[in-house]
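In structure tokens, one chain follows: the form predicted alone.
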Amino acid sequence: MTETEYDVIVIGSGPGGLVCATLLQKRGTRVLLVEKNPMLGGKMISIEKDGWAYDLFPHGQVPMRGSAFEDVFAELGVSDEFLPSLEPDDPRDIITLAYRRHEWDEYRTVTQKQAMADPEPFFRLWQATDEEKEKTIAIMAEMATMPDEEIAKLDDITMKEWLDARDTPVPLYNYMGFHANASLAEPLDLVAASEQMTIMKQIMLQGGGGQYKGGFAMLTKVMAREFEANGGTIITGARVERILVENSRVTGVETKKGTFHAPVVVSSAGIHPTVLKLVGEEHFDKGYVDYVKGLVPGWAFTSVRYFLSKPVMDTAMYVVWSDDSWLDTERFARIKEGGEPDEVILFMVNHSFYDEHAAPPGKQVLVSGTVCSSNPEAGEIEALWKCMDRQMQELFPDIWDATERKEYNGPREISNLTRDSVMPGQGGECVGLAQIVGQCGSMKPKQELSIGGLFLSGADAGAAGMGTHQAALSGIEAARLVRLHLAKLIKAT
């Protein structure tokens, strides 16, 4: 029979939660590990089903060289079992790059080693002027070497600003436009140059596109079964349904297995759907209330899985952009009217490069994604769809005729799945609260709250960078936070 009653309990699996879990449990707090799903991993899922391992979304969130799992997994004792797919050195051509400039009839195409490693390939691709070349490595320069402090004071300024300032070339600054969706799931206009300058210093320096043999499915296994090896306790299947508060304090969760009882909550469930739906506007300040109200959700990624009769993708990564097709906030307005888009951008993983176990032999598989609303009800979903299949068609017809079946999902499995939609229009969240200007860096959400012993772990409070990265770094301070007030407490008695 499980214990009802725990040092701190950690609502959600997602890397944030089960991050911060493990490490508790590694250092002697007793942990219960509530996650809603039968299975877990939130964003971080993976699928193994007849002969075919992958990832439900198109995830390149992490750097490859210095993540924050690499952290865990050594503190852990398993470094050993830490397996990335690629290194930034691979010898290897590692991502096709397909790029139609304004003026242009058709897309263009190349393909090169990791990712902005060497500007050649960029060039070669956006047919680049030699005034182009030398102020793009300028500017590139600038961000690669830009001190981190000096990275910080950007939280209030756009990326599209900083970009204006510097007479950015239009292939460069396209590009950043279509980064700024890919990698941030953000309109320039709006993404906070600190954040977007934080992930693309961490591609030039660490390497982008971060895999693992395994999926990062691989990821979650470990973790979870370091944390019950050290004694932790995991409850699958229990959605919570509130966290309980006495007088200013947390108490512990009641959830559909059962109430469960703790000093110390600690949520991965998100910002909106943790403070006004799982404790209740009644317990938190309205001031406070009306700001989480009005932080503003990251856009989603829809996505679309291909399953392929034969092997015929030779990269990890293909990437598809345009100067028209990447979104700012007027065009991302234009497409959720009911525009249906001409072209869209593409971010595509193919496992089968990763990992020689991703598919049954002689076959391959590909997870692609662009970005939309975070709106589980979003209607626009199966337009996109359309059209990354059209562009799949034309751009890539080996692939497209090698496809036997597909599969689709949207902001309303990812909501159903990781993040309760609280309020309208969100829900579906790629990464989870939006990077951008007001909400990033000093000005992002507190770790811990108000309500003593509540804290918060995930991409929405306490980090920065990296999706997927993101998210476990908060989960490590989120731990360190934790432990900090356990102290506090066992000294006040």
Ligand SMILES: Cc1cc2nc3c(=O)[nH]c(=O)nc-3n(C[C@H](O)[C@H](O)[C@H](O)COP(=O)(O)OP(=O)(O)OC[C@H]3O[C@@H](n4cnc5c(N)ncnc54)[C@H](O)[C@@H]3O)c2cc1C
Given for the second form:
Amino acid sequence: MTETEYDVIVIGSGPGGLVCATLLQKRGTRVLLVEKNPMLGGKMISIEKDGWAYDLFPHGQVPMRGSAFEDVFAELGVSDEFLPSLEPDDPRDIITLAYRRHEWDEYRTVTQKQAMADPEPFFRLWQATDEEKEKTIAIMAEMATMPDEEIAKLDDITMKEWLDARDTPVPLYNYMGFHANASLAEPLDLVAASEQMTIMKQIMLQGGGGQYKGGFAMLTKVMAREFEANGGTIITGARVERILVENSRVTGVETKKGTFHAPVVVSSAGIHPTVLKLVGEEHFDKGYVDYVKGLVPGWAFTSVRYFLSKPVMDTAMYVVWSDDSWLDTERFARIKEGGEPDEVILFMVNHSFYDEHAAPPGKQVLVSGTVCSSNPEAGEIEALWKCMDRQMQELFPDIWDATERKEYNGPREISNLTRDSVMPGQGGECVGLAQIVGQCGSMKPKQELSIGGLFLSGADAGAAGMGTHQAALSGIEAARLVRLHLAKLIKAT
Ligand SMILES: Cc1cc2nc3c(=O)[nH]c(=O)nc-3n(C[C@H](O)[C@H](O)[C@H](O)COP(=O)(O)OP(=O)(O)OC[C@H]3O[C@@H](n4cnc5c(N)ncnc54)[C@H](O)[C@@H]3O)c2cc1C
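Having displayed the form predicted alone, please output the structure of the form predicted together with this ligand.
Then the entire complex follows, led off by the chain already shown.
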């Protein structure tokens, strides 16, 4: 192993990159973390500005107990700072569920404590018949008790196929369609049953929809502080332009702020940008390049942030769906062809509920989102914003009078902030890619690539589960693989 200033260079400071960098540095590896943005955090970023403090995108932690971040904080020796501001057993009413059955004119709502395994609020909302209740309980129990090894066998089956094989009651089927959109940014008829079931099981047994004081950036702040305290180096505002390769081994990275050398590079810039742009396809065999190009990007979320002069929402989260609003591939295609939707699904986070500093006194900030294409150039986004605004007004009649300012975001902004668009229709992914049948689980992209010393970390490679948790799990595994690789290099010299 040749002597360089760093053992490892990590590209990107979202959960995938930061977890990997922080754990490696804690274990005595010299790490340089390079981030293109002026701020750390990737998609998990939170903003503090003019008395407002909120996540840029609507985020909820699944699982609430036993998340990958809890393990990372434990290894860093800072478990006392792992302070979620919502717990699965929080006694308050936390979530408002709003739902419309196909034949109803209006949405109906119920509020509930954290859902966990209690289906009663859903039954009230659905006005479920005894038969629907019985079948729903049987299916949910099957999901909650399925061993992980059995779930892993469902990589090849879509969630739709799994539900179709069970005579699933209509309201449960439509809830699962909504859930595939809201939790995975995928359609029910493409998402692997293993991926969705992993998340459903965690919600039922460990809680879903966690949050932190200061938003998800609290996780970033603590990890980055520990990384630097342990001797790690962070350079922000330094986009990596190239990953340098010599004789089929990485040697470092080229950035606007200079060239840095290390025998290992871990990229969390996304598998498409990493392979096709930062390294270049000429360094890989054609079969692998074709495989990478064939990986399907997940959908994006467009979000609207409402800065309000007075509170309009009294729970922490609000989810809205109907039998007709969630998207499968067919409904999605209709919207893409210009068919303006009458209604969309909504997932909303009210930061003021769990953090008194989220808004100036007496005010409120709501971050609301709906699923959309990951294409930064997608033409349907404005129609979705219009629809979201209309629906918000129906749900909260006071909202326009109270709105001081709104911010609109879509796949273009997500891509600009995080992942370069290097293939048509790709870049704005909400979670990452490879969550669909035939691409996830045992078929998910591997983290160690054919070029010596090159690894992937983050939501594209190695793990399963909801976005931030999945990316952090991938970061933990990347740190393990890198340590093994470095040990082999040292032994070889
Ligand atoms: C609207 C929205 C809602 C979401 N809701 C949830 C939710 O409720 N729950 C949940 O768990 N997850 C949610 N997610 C998903 C979650 O945020 C992501 O899955 C997760 O952040 C992915 O982590 P990552 O580390 O793989 O990538 P990212 O967070 O995208 O981080 C990648 C980092 O790499 C940097 N980078 C990229 N290219 C370069 C380069 N060339 N040079 C230097 N740096 C570079 C980027 O700037 C970025 O900081 C949501 C995401 C969005 C957008």
